[in-house]
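In structure tokens, one chain follows: the form predicted alone.
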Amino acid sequence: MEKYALGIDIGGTTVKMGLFSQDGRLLDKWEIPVRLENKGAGILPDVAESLLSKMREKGIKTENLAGIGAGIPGAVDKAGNLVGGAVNLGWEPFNIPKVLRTYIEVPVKAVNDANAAAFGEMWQGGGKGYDNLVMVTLGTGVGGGIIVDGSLLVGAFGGGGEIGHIHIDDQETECCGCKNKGCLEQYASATGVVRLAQQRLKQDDAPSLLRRGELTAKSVFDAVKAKDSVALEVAERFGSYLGKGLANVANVVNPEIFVIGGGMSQAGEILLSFVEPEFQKYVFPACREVVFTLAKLGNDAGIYGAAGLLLNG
């Protein structure tokens, strides 16, 4: 009997959903808006209604469904408990599978969204063929997912893989979103790169393309491609921070491959050219033989990983 899996990726504005065959083919994908009112009380009912509607459309019965995998923007432990809540959704801690199963009585597996993306890239993306992988997502923040011998490193309380909050700079005076200071996320995220660029532009009046138009991570790397000297300085500083941070990660988990995703990865291979040399400066020799590559699944990594964990996790 043909089995299907549903993968969902809950974000701050939309829920992405995918219908997958048992062998990992994406058969259909769609999304619905996230309703944040009443502390996000309507999110899971909306998800369930949309999934049931798709099942009716495709003629899929409950007994044909292997289950639902869910990527959640927060720390999720092995039992599917949301630890500490999900601030951007308004959610307090609760058990995600238990609640979702009240709407659809099938197996449910819930994981952190960055962990889901990491598994997706290992299963069907840039990390396919590797069992020891670190996924790094460079977006508004820095997310991470660590896979060791084919299994996600979740940690005792769902906090495994939070590489964006590795402490990297003792001199930092501003707080990270986590309330600590000097986190990798403050320098290697898209907002962190903008912050580095603003700091550099204030140092002097050196001419730069970055003084024109809106300052974004994309505009910084576009200027890098144009050989802008100020942008190159910013990129080198970004690379120093991220390279050192990933060397610290490698020294602990010794991955075969780093898969770089998130919005900033759209800059392409040039981004890696600033990270790899700095990584090699700091990494332990036995951990040096690691591949750097760009993610391949884009915004679909989360739904792939959520479904893949359900089917293979």
Given for the second form:
Protein chains: 2
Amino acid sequence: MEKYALGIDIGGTTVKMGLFSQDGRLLDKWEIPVRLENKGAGILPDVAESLLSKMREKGIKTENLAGIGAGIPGAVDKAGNLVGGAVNLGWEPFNIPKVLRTYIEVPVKAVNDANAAAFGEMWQGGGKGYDNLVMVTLGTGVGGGIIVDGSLLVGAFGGGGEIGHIHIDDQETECCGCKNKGCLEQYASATGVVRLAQQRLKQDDAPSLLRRGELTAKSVFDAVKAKDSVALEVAERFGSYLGKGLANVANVVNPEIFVIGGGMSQAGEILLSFVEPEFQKYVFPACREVVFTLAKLGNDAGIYGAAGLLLNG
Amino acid sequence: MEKYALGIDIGGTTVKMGLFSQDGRLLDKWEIPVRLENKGAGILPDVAESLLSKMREKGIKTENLAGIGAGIPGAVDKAGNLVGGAVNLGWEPFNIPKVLRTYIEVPVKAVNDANAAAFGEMWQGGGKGYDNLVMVTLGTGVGGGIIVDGSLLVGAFGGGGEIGHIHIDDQETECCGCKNKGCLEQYASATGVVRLAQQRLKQDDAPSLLRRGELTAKSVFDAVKAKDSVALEVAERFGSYLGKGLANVANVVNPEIFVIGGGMSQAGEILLSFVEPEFQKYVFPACREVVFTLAKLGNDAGIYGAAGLLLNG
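For comparison with the form predicted alone, produce the structure of the form predicted in complex with a further copy of the same chain.
What follows is the entire complex, opening with the chain shown before.
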């Protein structure tokens, strides 16, 4: 009997959901808003209702379901425990599969959302064909997910792949969201690039496209494409930080491929051109042979990975 | 039928060898010198002859052997290829099991020596009972080995766990052996600690035990134990570098335990007291829960791990 898998990706504003065939085709996708009130107590009931409604619509019974995979914005250990809660959802620590199974009695696998995205990109995206992969998600923050020999590196307490908080600069005076100073996220996230641009613009009065309109990571890389020399300096600093950070990651796990995703990766191949040379400058020779590529699944990486981990993880 | 395993650990001056029971008891150990002439061509024939002679002495036939595990001072991939050669032995790249099996026809598993030591400490040493472990070997250099869910993290090209070459200081002006500047090894190895001590002693004329006799990593930690304030400053700088470096490793792989070995670990628990607080300063909250412990197997970690990987890897 052909079975189906459901992949869900719970974010701060929406829950993305997908219905997958066992061989990894996305048959349908949809999303629902996230209700944050009452410490997010309504989120999982809403998810369950939406999934059950979709199953009714498609005539899928629980015995046709291989199960549900769930990507969660927080550290999740191998048993599905949300170890430190999920700040963005208002959730305290609890066992996710246990609660979700009170609504739908099928196998449930819960993982960190960045880890899910990494597995998704390996399963059906930019990292297809590789089984030692590091995915880097450059969005508001810097997220990471690591695959070793085809398996997700979850870590002892679900903290595997937290590469956004690698310490990278001893001179930093401002605090990261995690309260440390000098985390990779402070330079290589979309927010970080804007910060680097602001710092550069303050230095002097050099003319730049970045002085007009809203300053965003996108506007920085658009200006780079227009050969704006100030933007170029900002991109080089971004590349130096990220290249150095990823060299440290490569020295630890020696991946075959880095998949770069998240909103900032929409800048395209040009983004990689700032990172790779810096990476090569810092990496240990035995870890030098790495492919850099862009993510392919965009915002669907999480639902792909959640379903993929349920089916193959 | 009870079987045996042989563990060998090839270093720059001697090859250590051990005969193990299947349940991990070291039944006998011995060593032979390493002949470096002729690009180390005699090393494996010497090893094979010594192993065969031991087997004859003990009345062990090849059918009583589960196989041979070999720790090699170089990057070794999953197939046993010595990817970049072994500089200290004069060896070019080749497939180690293939060659060793021309002398003794049993299963052969070859791994990097620091990785072998990590597996050994997990199997029968300081990390027994844990299956997410990072071992750090503080000797002439800084070596590393990573165990994820009970399996060795070899990496795509055998470069997994090369934590000695994590970039940790942008201000460094001297080169590391790998030709980069600012590698962890430049501060946290025995050589690195001596360098830090020399730098400190040059700064002023403050009286210190370190100004008498030979300056070694051991003399630095002996002086720390004697409450020498200059040595204390050196140990604090060492601890800051190593703590920061291990925080970066923890953010990537989220281990349960760090096992600290190598010659420098003979300084004892006091060494950990300089590292742990600095680690806690830099690590991401989800990766904070880690035990720090000293290695237990000393110079035998390599033969334990090589045999252990053959039997259980």
